[in-house]
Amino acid sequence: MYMNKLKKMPVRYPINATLELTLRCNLKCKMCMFRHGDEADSRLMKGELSSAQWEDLIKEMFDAGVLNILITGGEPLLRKDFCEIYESMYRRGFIITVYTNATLITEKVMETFRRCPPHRIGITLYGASNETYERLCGSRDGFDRAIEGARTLSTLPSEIEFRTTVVKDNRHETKAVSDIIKQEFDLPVTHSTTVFQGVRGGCMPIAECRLSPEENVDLLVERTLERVRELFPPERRDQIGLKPIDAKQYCASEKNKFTLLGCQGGMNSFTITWDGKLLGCQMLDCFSTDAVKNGFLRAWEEWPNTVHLPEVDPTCTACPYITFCQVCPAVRMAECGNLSGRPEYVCQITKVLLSDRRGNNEKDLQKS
């Protein structure tokens, strides 16, 4: 249930801290939602807090009871007090993770982290060749790089964690990357396959690289299945079959009841920016406090005031298959410009999962 429809503004805790320490990064990947361009480097350098400011920012999220700490970017490690920023929050306790490419891996770095290792580190791979690397992050060592410094990171007590983002220039990689991850690290690989347009000024040509909804959910049908079958015995594992929406978990829409955005964005978690806005979603910025001036708890509580949801597309609203839909202000802000559009994308991937390309209309699988 949105903002403008609540009666009674719910209990609101900041628990879930995203922190962006910049929308910088050293590889310029074709998908990435937040990437400016070369150009804008320095303009967003000028505009970065200092280390000084994040670390009163800290101080006050730990005041006001913040729990969890995401230390993201761009990519994070590019700062160079980096490891200055991140001691400051390890010194008080908060149950950090760190998200990174993994390719700016230093001794200084290590030798922070030795001292001060994270609860858990999220390493993203963009494929399992230096060829993918230069064609999809303009990146010509980015692979080499990237597996050498999760084989570091690897050494810490942290948890470690591998992501990829699929798209067309690595699709044909996936299951080379996690069986790469697998004989390396003997971990699974957390495949993103659905991929939205750029947000927040980010300006790559994403719609042009990121997978067909057929592609999509063929590839989430793919990846399920191989989960799937390592539960069964050898012997049966070919007799178990998926419809696409069996791979697809959803929630009743009362999963978004007495929210704010439809999640938890603004209720229990919060994005602070490079530059000291408090966000309700790391998405969306049209909501906005600045957590500098007035400070974070201020700026959190303030928040709520920021959001005005206006009506969307009746098209959605009508829409029998809502329930199975990843539509929220955000992706509506991404792939359509406004809040209240209705994103063809995400249609059409909602539209396959509930259709059966076996033979199947959709009425039956309903029932099913």
The other form holds:
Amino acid sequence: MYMNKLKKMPVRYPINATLELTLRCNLKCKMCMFRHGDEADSRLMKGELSSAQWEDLIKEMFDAGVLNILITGGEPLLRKDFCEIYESMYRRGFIITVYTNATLITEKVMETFRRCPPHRIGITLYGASNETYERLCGSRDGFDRAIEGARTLSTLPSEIEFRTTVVKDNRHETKAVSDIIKQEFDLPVTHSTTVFQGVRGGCMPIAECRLSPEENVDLLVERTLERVRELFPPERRDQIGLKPIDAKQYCASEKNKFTLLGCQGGMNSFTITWDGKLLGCQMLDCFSTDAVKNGFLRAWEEWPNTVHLPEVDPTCTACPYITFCQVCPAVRMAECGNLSGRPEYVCQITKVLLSDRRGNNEKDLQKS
Amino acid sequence: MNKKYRAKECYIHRKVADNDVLISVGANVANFNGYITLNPSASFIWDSLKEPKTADELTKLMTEEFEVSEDVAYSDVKNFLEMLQRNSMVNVYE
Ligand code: SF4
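Could I have the structure of this protein in the form predicted in complex with the partner chain, to go alongside the form predicted alone above?
So here's everything in the complex, that chain up top.
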């Protein structure tokens, strides 16, 4: 495929940071992309940046104009010095989101959060019972602790967002999770769309526990219809002319835009890993610079030079549905182990979504 | 007329990509969860409000800092102070 070479890199602003404070986690969720085996814990811990290194990086990010910070992991609250790192970051003035499994909410954490409430807290739930947490996350009282943690966090002025990842082991509790959260917190639950295979050394048995392409599409449709019903009751739907679209026409109307990875990764967002690498995307570590050795700004400026994307599978290049497909370099790497392969699982999901079940989906929408 | 205004401490003023922004922090995130962009004169007024000031004092500072007439400066000050009061961003002392 012919591509125009750019004479100059378009301006990139490092606005959105994902800070992966640790890769370690107290849970062992079967579908976690990043989870290493327990035997890797001491090695991972040794390689983690110190709080002083995080504080230096955070100062550099502040000077460079970073606005939004997502603190994530692993489980970030597992770090003993979490509160110190967090508070020094907060006092500079960022819009801060914390992702947590809510099972490690100590009084010390709450005392820090009360003084410096995060703008948003994303709580991930993995089921609606201790049995499911035990089977899926290896934690016998995980559900009780997560709900208790969520209750405690909900006393903060922060905006709370509940998220869940649906796999075979917890599919039967999808509705129960939503119902509990609605009843207790009057909030919706966001569902992950597709679960990809492990990346960056993650070694959990994801392929075995994730939904089949058909189950995945059924869940996607179920959730989307629920959302449509909430946002657009039938009488409004006619007014705004909501109707199924023609996928091919939609794809053809998409304009070219400049990106490095096919998204905003590396253009206005980036990840700093537990050991100080700067990545354009948390899932993809084959393009990286060293933010500790070279300093944040140089690492950010030099990162595009590390990106070398090969030609992709010709089936994808010619595919009329590519705009609807979740495929991207990170997904190819997770699913195929390289940057050019056609990820069979994702490919099947796209096809199920756009072909055989499409007729049913349209009928479902009209019925609802 | 002699009311004094002072910026509340629940905002952090900083630069993001050459823009001045106020980041809402602390218990204030329950009321306003985000940030506000300021133009140069609003940014100057906000910084001046670290210490309590009247509208007249702010107008004088504005005419010294920017090349504007007193009328234009006063109307900028008045509009910005109104916005700050509407959004509970300042303490007001009679
Ligand atoms: S993975 Fe399949 S659906 Fe996606 S772009 Fe490639 S060929 Fe098309």
